[in-house]
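Here you get one chain, nothing else, as structure tokens; it is the form predicted alone.
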Amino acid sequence: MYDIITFGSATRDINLKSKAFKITKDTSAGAGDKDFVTGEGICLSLGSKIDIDEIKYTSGGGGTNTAATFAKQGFKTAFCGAIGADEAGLRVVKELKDMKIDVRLLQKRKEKSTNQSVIISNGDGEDRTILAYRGAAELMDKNTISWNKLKTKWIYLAPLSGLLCDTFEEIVDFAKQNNIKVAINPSKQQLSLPIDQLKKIFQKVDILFLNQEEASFLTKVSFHEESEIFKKLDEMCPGIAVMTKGGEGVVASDGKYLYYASPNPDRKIVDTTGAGDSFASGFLSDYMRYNGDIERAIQLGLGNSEANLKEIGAKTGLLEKNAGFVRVPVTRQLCSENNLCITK
């Protein structure tokens, strides 16, 4: 029996840091008529060599990231996931077994190679852009999944993309119908189903973990009216429901109450890449541990993310069992009936 199964990517990570990486803004004439989504791009002069000032291998993938998390927090792992039959993903496979996760349900596949992300960063901030091959991570579906093994009291489910997304609903189903808990943080192909559909399965969900823009996604609220968002949210989801504000901190409400901490101000940003993993497998890991303590499960959730952000890598800086951290205060509101809060 394991304490959790993740579900998710399994990724081969190279990542470029160079000065040369010029960030430009975006000159177009209209908002429709922007060549980078974001208003800002990172260019390199074409047909030059351009030299980069630093370059790390490491690996990624939701599946792994939270479970690396798991696993260092003390819990019995397994990952359940795809990687190709090459050099990347028997690196994947070593690093997991070093940490103590287990890979029996890791399946090997020869039609696409492992999934791959190269990183760019220019060193000024927090931003990078991430170029990202999905391979064989995408091949997993109901059919391979060894469904028998899967005997354990949780399950979390990273983001799904591919076959492995049409299988969501039977995880969810195949959970509820074996009394296991279960934990999802939806991609946004996950999140564009028919809504009957994700009201359906969301009903089945311990915790729901966002991001602003997921959440204002799926509820189609503007982030800025949280009340509203968290509104529609308890609606859709009778467990857990957890927004992430980036730098800003994090928002819980267990429909009864809702619970908010901002981040050590004082925290050092190295890289962003992993960062909503570590927190949700580190609030994960101590609502497990303290039978569903949410200000403990936000304070290491935040604590978990900010030892990641210090060092490069979606694994690396993660918290061990019982390590120091900085704990944040959390606020609790009381709501009532129509959604507006009273401090308590």
Ligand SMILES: Nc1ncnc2c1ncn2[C@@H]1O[C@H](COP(=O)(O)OP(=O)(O)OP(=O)(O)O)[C@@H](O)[C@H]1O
Contents of the next structure:
Amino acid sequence: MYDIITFGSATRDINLKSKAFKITKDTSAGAGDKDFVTGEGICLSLGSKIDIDEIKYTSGGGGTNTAATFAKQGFKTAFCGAIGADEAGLRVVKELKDMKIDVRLLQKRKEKSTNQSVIISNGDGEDRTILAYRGAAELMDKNTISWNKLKTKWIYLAPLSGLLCDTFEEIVDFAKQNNIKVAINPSKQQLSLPIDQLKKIFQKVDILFLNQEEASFLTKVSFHEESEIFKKLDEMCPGIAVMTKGGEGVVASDGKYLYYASPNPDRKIVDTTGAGDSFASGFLSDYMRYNGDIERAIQLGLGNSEANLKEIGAKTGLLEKNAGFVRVPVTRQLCSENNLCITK
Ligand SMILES: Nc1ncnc2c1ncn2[C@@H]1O[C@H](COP(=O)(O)OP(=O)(O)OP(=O)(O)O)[C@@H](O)[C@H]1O
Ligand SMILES: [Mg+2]
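Starting from the form predicted alone, produce the coordinates for the form predicted together with the named molecule.
Up next: the whole complex, starting with the chain shown before.
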């Protein structure tokens, strides 16, 4: 029996840093007609050879990133996902084994290469851009999952795409039928499923992790209207709903209270890759260990993401079980029935 099985992608990441990557403002015409969706671009001169200041090989993918935290936190952990029959896949397997993550549920697929990303930044502390190749991870489907081997207390679904996204509901149903608790951090593809199907799935979910944009996309409420967002999330999900807000921290609801916390003000942020994964897996670790203690869960979530964001890579810096970290204060507000919050 595992404590937790994570589903999702496994990737090899190449991190390239160069001062030659220039950040430019998007000067293109109309609002709906931008060359760069974020309003800024990272640019290279065409036809030249560019020197790279730093190159680092790391591993990523929501399924393995979260498995890394759970294993470090002392939980018996397995990863269920697909890799290609290639060098990158071999590295993924070795790394998982080194971290004592069980790989018996892993699939090696010949049809596609292992997922790989190139992450580029100019080292100025600006955001990074990710070039993502979505390969073998998307090939896992309901017919290839060894359902009878999923003996576990918890299932964690990292963002799913491709055929694995089509299996979303089946995995949640399987968990409910077998008394397995489920935490999910759905992808945009999952959140784009028909709303009635999503509502049915969320009824069976124990913890729902979303970032602000995802919460706003799902509820169709501007992310500034937090109370309205949580009113909708609480209706959809009787379990715990958690909304992360990047550098502004997190809000969580158990339907009775809203919990708020901000990151440690003395943090040092170097690379935000894997922020969502390190937060959610840190949160869930103490949630599992302390039988649903949300305040402790938020503190470990923030502590684990802060530790992770101090270094380049989505699996670097993650906290070991019992490691010291700054516990930030968590405040709590009672939600009345009409979801007006009263400070307790
Ligand atoms: N700039 C930051 N400073 C401090 N903490 C941060 C910062 N960015 C992210 N975090 C931490 O990581 C958590 C998750 O971040 P965020 O809301 O950006 O998730 P996300 O958008 O899902 O991330 P990802 O890009 O990994 O999917 C935050 O709640 C916070 O704890
Ligand atoms: Mg995320």
